[in-house]
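For reference, the chain that follows is the form predicted on its own, supplied as structure tokens.
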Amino acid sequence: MKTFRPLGVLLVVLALVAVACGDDDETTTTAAGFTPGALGYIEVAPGEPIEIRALQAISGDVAPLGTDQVRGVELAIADYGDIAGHSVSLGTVEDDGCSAEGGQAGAQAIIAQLTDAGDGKFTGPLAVIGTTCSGAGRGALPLLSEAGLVLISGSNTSPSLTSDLEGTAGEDYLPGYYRTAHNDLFQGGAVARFVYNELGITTAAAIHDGDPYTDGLATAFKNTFESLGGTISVYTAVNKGDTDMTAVLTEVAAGAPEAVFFPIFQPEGDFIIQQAGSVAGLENVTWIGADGLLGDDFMSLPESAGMYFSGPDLRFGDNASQTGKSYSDFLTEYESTYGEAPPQVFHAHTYDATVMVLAAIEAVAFQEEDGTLKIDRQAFRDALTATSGFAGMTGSLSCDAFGDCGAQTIAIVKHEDPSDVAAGKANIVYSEAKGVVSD
């Protein structure tokens, strides 16, 4: 599949990339030779693979979310092919556990594979595709950024990891972070506008679990809902690991909301919806989940019938990745390779994230006459930051200064029949693309 990509390893192209990046600390890469930038470089010996890694939630109740994304990475690597005669190795996938502690442990395991050979030369992994959950990203990013690696996620959505979309960095943002998923300031606002404007609901409650993803999304919903004129009667939280939701559901019921937005994960989400029916005052509530629950396991629960879910709009149409693959092509390959349809919704975003990484590597890599590759780590980050109009399956990708690169299109589905999850995922009743509303 080489023919669709730029020949980034040509020296002339490298010189153009260096000029375009315009960074004082950038690598000097010219026809005369290679001088590493401030972060040093990864050297890949002749015959050796380029190393990238995946840090995803591959165990526990959220494993389908992470496994789905690992598959997106694997298919992207296979579709992209070799770079300047070097294959790409994913190595062993690390488990982020969907937690800050898991993200931190996984990052440490990956950094341990990085060898400092002195004089700015490193061998080992250059980039990490992950994490699955924003909370794990919060744990992993400080370590990976300090170590000079790139962390790029297909599903992190917390505003804290990038920015407020108005030019202010999030509290957890650090250089080297990117994502192809949406920013939850956008998703939370879209849900609020749907609930207030389309459903005509004026009183709502929100439940999070303290994770940056769930708290950030619930907060974005609350702020927009109130700005529209709505009332948030209860804004509360559960703890990860809670199984008895009686107390929090009783608290919510006391506020008499017409709708409850609970953008959390399994298994806590399961307990909330399964126990809600036994709490007086919640009989006629409209329940709304988000992309953390928009999967086969949760949507198969009988109690999920009638719920709404927000998440990325998967109607990608004829969009084609730089690999030449459309989403339809991807789904066919996915089902052929893994024997099932994708169980979650961020596989395409992760595929795009991986292709972005591989294209940036190819753009900045310097090749010696013997085949040795030198990949400057600052130039690699600069190339990702400079991404603009990149062809992805999820849409045209452009990165801002804080690593938000996603197409930012949100859909809300209404799930009627737990015995037909596919129909529920496809039943889009509302969609927003940067202020453009459709259904």
Contents of the next structure:
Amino acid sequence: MKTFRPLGVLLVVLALVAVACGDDDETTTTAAGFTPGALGYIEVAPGEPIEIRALQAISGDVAPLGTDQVRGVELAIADYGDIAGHSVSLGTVEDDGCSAEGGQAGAQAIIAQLTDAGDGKFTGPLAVIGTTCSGAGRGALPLLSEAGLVLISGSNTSPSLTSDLEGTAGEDYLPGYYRTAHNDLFQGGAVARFVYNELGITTAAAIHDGDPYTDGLATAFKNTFESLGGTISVYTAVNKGDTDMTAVLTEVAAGAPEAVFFPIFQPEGDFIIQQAGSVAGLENVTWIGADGLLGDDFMSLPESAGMYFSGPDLRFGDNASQTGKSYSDFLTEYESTYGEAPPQVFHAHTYDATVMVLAAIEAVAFQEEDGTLKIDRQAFRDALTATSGFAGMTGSLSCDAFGDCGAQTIAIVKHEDPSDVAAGKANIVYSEAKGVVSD
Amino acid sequence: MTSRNSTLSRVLALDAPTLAVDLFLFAMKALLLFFATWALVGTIALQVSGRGLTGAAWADVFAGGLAQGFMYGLIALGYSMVYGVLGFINFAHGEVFMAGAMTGYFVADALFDAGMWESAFLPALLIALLCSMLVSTLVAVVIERVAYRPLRGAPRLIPLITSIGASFFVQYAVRGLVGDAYKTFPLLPEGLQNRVSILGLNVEGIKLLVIGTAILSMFALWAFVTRSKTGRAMRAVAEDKEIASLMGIDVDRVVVTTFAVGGAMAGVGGILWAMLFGKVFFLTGFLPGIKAFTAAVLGGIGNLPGAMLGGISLGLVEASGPTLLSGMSWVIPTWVALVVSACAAGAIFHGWRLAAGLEARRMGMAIGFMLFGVIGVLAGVFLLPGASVYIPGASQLKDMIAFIVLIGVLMIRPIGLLGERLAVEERG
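Please supply the corresponding structure for the form predicted together with the partner chain (the preceding block corresponds to the form predicted on its own).
Expanding to the full complex; the earlier chain stays at the top.
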């Protein structure tokens, strides 16, 4: 920890400056000092920590994804240091179970730790870093939003939690929701722009599997592709559990597309690509998958040679977080703290989400002379919504009105050789951030 | 005048629930027939106009459906044989199939590692096939011994529920043994991946191999059941268990043989499935099991040729259904709509004739004919000219089409395509 001491000193100095500014405000605004907003405020007594919580999938199939993010939160809290003389406590991590019910249960457990002292005064948690799965977010958000808390995720990508990116709120959006992960609509749009602009393809097909995630991606692809001037000749779906893909492939072949976008999962994706060779008319088609197929198992299939895959761009380069850390610093610290390399990919997004929350708390916290901290909950939300050009490890973070704050960098890789999956994953041929092509 | 009055009074004299059921059934049949005809005519029209699938694509659909159908048939044989002998549905049969597919994977993978899969494919395939059959047979016999024999003589619902339990047991036992990851079958030799020209059709070698192996196995089973002494005993037990045992047939032995033979067929289906689709995991048996059960019912449960025919029909319907459904996007020309009107007018007339007849039990059908005739005439004049239906994601409706066909066949012919061979218990 020695190497980070200068940083700690810097933070203390910053905190002192902030405190000094706060004192100034107090003297210049009102005699009463602090006026709570509509959602009341959290009071942190002298010597008590500021409470935030994590709601992540820490059991079951997706446990590695959740655990990885919890570590991102822990490292961010450690790196950020104290706020106005108060430490930040994460308390007990709640399990979102990667399901709506799990999200609900976790949210209830966190809200139970919130005490209403009357007159708009609360003590307890202020913000929740989570959830791991969009489905769990759907369960947790109504409760947390109602209770005046903030929910901020590093890995939810469903458009329903934020917006359609065209000004219409998603059906599950509620005030108090933020995220630093990308919105699926960006990914579908990025793929469409890549196919139309870079590959010069004007006729394409899309296949989903009825799941809201894959349907959402395929729809976003279709809409963007058509608005660019392309033609979607076939927009179809398979069933989860299907094995014989002859029918769907024949349907696709009849539309004579030059490219097929199928953002689905295994094993249906495997069956499609394996059986495609036997269907007349699909010999020269360009196949494009998404995160669901971007894995060792699928990519070692001989038929996957020449395919494109889209996913979040994980080359964070030298972007420095507000804490001063770059991604390579983060990885070193991660490995020395937890004894292993990160098993998943969203830890950096969650780190950024946590730092954003802490910075917003610091910006709105009001300190009494005895050291008591008062944090206006509405002002806290407003500060998060106003986030613009915030330095994150994953890129520059700016929130829109519906809580989409991510840098939205989407990369597309070209997979040449199924016997060398690592090379395929690293072979980035296209990348864009919020619609800006950078590669 | 008198005739109309008496017709009306007879209609009114019918009891309402019977009439409602009759009408509902009639409506279902009429709608099914109507949409099936629309899809079929539309497909043909699109084909003629050059907007349909190419000949090669149809050949692919046909070969794919046939291969899938023969595998359904192989599994369906097991359902049908057990039903014939014991009169209940052995839902664990899908897992017997999965056990065969899983064994096929492990044996083929080992042979692949040893280099035999490529250098001597046919002997390797034979070894894998025999192992699959052996394991499936074993699993089927063990299930019979442990889960069904103690319940012999219990009401038929009891072993049915036990079979669902046995099904879960086998699934999760396999999961415990080999894990829940997908097992990828080794690549087939070049020759099988390439297309082969046969009877003017250009289809993949593997599909021909699947169809050929399935036909051979079915003939072997057919010879066994009709020619061998044990086969005769099986048929005797299926006919009447008590009298068969009075004739000196060991019923328990025959039941075990039935399970063993059904298991062996499922084993053949299993390895063919694994070869064709290349992926196996512990839930692989679930959906094909349900489909094969459907196939058995479709063909007429308890009837072996029926099981095969049911399987093949189901496979073909599944493969071609989505394409046929797309045929409804054909824009109906006015003259076709007018022909529909004319037919509907004929239906009104026929309904009237039926109603004027004396039989009360035909009254529902008579009213149905008249009602749908009127609807048909109106639709033919106002609705149909220029109509077309575009169904997005037709491929996703594959299973739905298959089950609608099942319902349709059972409504028109409740005993299945080839009829049911009932044992004495059902007759009594």
